[in-house]
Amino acid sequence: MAREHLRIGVGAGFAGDRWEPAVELVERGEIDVIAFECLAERTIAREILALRRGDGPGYSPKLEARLRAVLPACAAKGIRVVTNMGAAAPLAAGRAACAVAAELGIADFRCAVLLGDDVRDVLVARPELSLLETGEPLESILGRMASANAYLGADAVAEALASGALTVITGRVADPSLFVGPMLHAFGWSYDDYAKLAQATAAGHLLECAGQVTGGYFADPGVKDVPALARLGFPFADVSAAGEVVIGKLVEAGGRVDARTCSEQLLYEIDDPAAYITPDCVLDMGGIGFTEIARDRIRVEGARARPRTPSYKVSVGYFDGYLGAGELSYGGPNAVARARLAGEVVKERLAMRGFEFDELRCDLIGLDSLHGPAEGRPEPYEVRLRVAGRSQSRAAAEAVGWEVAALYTNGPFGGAGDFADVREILAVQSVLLARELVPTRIEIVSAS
C-alpha cells in the first residue's frame, strides 16, 4: 500500500565522506531510507584498475565499515538502506553486505543488487558513437576504454525496492536518482508524472552532496558562519504522496540549513538551470523557491520537468598516459624567488634529458597554483614548488620527481619536505546510448 509520507536521510555525498552523521541519522532521524552517495566521475574507472591489479575488491573500499556503522539500527527499525557503492563490482559489493550483515547477527537479511549500468560491450559495437565533450568519435579512445557505465534512473532503483530487501546495492546511478528511487517506490507515483518527478529531483539534487546543504562547503567565517561546524550533521527530506518537499537536518546536529545553503547547493555542478537533464526527467529550476518554515526546515516549491530523455548519458573512462609530480617548500626570505627559480631548472633538465610532455607545469602552492600568475599579490613568507607533467611515457613522468629531489643539492638553498608521485591517469568522456540498449535486472543476495 502506498504512503502519505516518507523521510529520506543522506548517508554519505562522495567515497571518502564522514559515517557519524549517517549514524546519528538512523539512530535518531526517525528516517525511513537513508541513501549512501559514493560515486564520482572517475570512482567506476579507478575500481575497475583497483581490481585488475589485485589492490581493491571493485565496489567501495569503505562499505563493509559503513555498513557495520549502520545496519544494526536499519535492521531493528526497518530503515531501507540505497547505495551506489557497488561501482565497479555491484555484485561483489552486495556479497560484503551479506557478510557484514552475518557477522553482526542479522537474521533473514537480504541484498537487491542492481545491474546493467555496464555497458562496455554495447559500445566495442558502436565505435561511431560522439563524445559529447569533443565531438571525436568513440572509436578514438576504444582502445584504451577501462569502463563504460550508463547512469541509470529511478525507476530501476524502485524496482529493487519493490523486491523488500532491507538494502539495495548499484553501481552507476544518477546522483539524484538514488533519492527519487524510494520516493517512486514508496507512493507508486507513475512515472510520467513530472510534476511529481520535478519535486522528488529537486530533492534529491538537494541530498545528494549530504552535508553541502547543511553548511559544508558553505562555512566561510565572518562571511558564512556555520555553528558547530565540527559537528556537522546530514540533511534529510521530508516528503509527502503529493510531491511536498521540505529539506531539514536534526535539531541537535552541527550545521545549518536555509535558503541561501540550499540555492549554493542547487547550482551546484549545473551547466544550464533551466535544463538540469536526469535520467528521470530534464528539471527546470527556476521556479523553485525556498521557504523557512521552522529553523533548519525549508520547503521546497516550484520545480518543474519536462520529459525525459530517450536516451542515457554513458561515463566512459579511459587510460591517457601518466602524471608525474614533485613538490619541495621554500621558506624564508626571498623564497619565491628561489622557488620560480628550482622550477625552472626542473623544467630545463628535463628537456635535456629528452622527455616530451604532453603538458608540464610549474606552480607555488600559496602563491599562483589556483589563480593563475601573481603580479600584484603579497609574497608569502614560506611557499612549496610543484612541479607536474603528463605524458604518454611513464618514464617521464617519473623523472619529474627524480629531478625535483635532485635540488636538495643541485638547486637553490633552502629546498625541504620533497614528494614524489606518478600515476596513471584515468580521463573520462561521455557519449549518448538509447535507452533500449540498456536493459537492467534485479538480482537478490542474502545471508544464508
Given for the second form:
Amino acid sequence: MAREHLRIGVGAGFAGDRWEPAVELVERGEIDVIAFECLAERTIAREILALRRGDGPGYSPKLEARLRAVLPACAAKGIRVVTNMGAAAPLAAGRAACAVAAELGIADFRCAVLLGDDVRDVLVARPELSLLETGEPLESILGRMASANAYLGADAVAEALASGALTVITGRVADPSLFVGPMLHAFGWSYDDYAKLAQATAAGHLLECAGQVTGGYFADPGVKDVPALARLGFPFADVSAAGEVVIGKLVEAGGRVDARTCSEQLLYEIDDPAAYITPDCVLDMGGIGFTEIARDRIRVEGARARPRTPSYKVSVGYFDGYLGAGELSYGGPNAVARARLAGEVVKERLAMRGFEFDELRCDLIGLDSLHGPAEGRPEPYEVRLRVAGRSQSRAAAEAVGWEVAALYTNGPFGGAGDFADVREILAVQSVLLARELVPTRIEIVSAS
Amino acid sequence: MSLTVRDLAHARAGDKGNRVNVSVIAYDGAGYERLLRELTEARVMAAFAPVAEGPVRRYELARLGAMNFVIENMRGGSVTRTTALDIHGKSLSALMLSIRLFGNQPESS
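Okay, that's the form predicted on its own, but what's the structure of the form predicted together with the partner chain?
Full complex below, order starting with the chain above.
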C-alpha cells in the first residue's frame, strides 16, 4: 500500500460542472484517482426536498451520467473514483453506481459508501446548541430543519478507500478532504504529521473548484488572457509521500496554471489565511509560495498546520420562506427613469394588496444591481428592472412576478421581455458538534 | 497619476455566509508595497459601503504579494436568503479593482 507518488485529478468542481475535462483526465492524464466535488452548501437540503416530493433520487441527478463517462477508463486502468455525489442518499447512489457498472459490463465492481454525515437525529436532541452565524439557539430553526450534515474528514474517505472498492461515494465531506483522503490512504500519513497534512490540505483546496485553478474564472481580456478558454482543462496534483505538491494540467487542454491562477484559488472563500479550519487540520497559508517548475506546472510549498479541532462543523439547512422575483427591460430615451417608475409602481401595488415582505428591493440590471448605487455613473442605453421580495407567504412571493408582468399594460411605456420566478428559500446556518457524536461507517455495495 | 487597483493587481471574490472575501494579488513587489500603503481597510470600506455594512478586515500574505479582505455584513443578509441578484457577491472582485489610488495626491482629487 505504501506508495511514493500519487496523481489526483479533478472531475468536477460543482454539481453543474462541465463533462469533457474528466474524460480527458481519465483517458490521457495517467492519474491514479479522480475526485468529483459536487455538493454546494444547500445541495443536500435541495436533494432531500426533491426526494420528499418524489421528483429526485436524493443523490446528485448527474451521478449516472458522470460515472458512465469515466468508469470504462477507470475500471480498465484501476483509477479510483471519489465523489460526494451521494448527497442525501449515499446508499442509493452506491446502488446506482453499481447499476451503471453493470450496464457497462464492468466485472466485479464494488462501491464503498461512507455513512454518518447525516446528523439530524443527533441535533433534534440538542436544541441548546448555538448557531455560529447568529448566536441564537438551534431550537429557533429546529422546527423548520430540512437537513443537517457534518463535514466529515479525510480519515473517513481513506477508510473507505482501504476497502479496495473502485469507487467511493459520500455525502457531506469537507471539500479539501475529498482530496486529502486518497493521499492519507496512499501514504499512510498520521494525524500528527502536520507538515504533510498542511501540504495535502493546501493541495485539496487548490483542486476543489476544478477549473478555477487552471484559468477558469480568471480571464480579463487584454489584461489576463487565458489560452483556449473554451477547452479549459481541469487540474491534477502530483503528490509525493514526503508531502511535495505540484499542480498541473494536461498539455493539450486549454487554460493556464501559474502563480497567479494558484494565488487566486488559494484565497478563494478564505477568511483568516492563517487559520483555515478543515476536519483534518487548521491550515496556515502565510508561508505558502508558488514556483513555476515547467510550463503549467506549479510547485506548492511552505504550508503549515496546527492540529485538527475536536469538533465537526455541521451545516443545517432549513426553510425560510419564499423568494419571488420579476424582471422587465427598458431601452432608449429615458429608459432609467421609466424603469425606476415601474419599480415604484410595483412596490406600491404590492403594498396596496396587503402583501408583507421581510425584504423587498428594486434593482436596475445594467446600472446598480451588482455593486449598488454610485454617483457619477453614466446612464446605460438599456436597463432591466428586477424586483425581488422575500416573504413567509408564497402568495406574496408569487405576486412580485405577476405585478412586474402587469407592467406591460399598466406601467410606463416600452417595457419588454418579462421573466418571473418563485422559489422556496433554503437557508443554511451551522453548529459545531463533538466528534464522538458523529460515528461514521462504510458500507460496501456490489453489482450482484 | 491616478491609478486603479486593477493597474497593479488582480482579484477574486468568494463568500462565507453573510460575509464576502476579496483577494487582491499584486503583479509585482512595488505594486504590493503601494497597495499596502493605500488600499487600507478604510478605503475598501468606503468603496463597499453601498453593498455592505462592514467592518472590513485586511490580512497580508507577503510571500504571495497578496492581501485578503474580509467584508462583513453584506446588505440583504446571507447568501442562502438574500434577495440580491449576485447572491454570492462574486462580482465584487471587479468593485475592488475599480478603487482609485491617488499616490501622494489628496484623496478628494
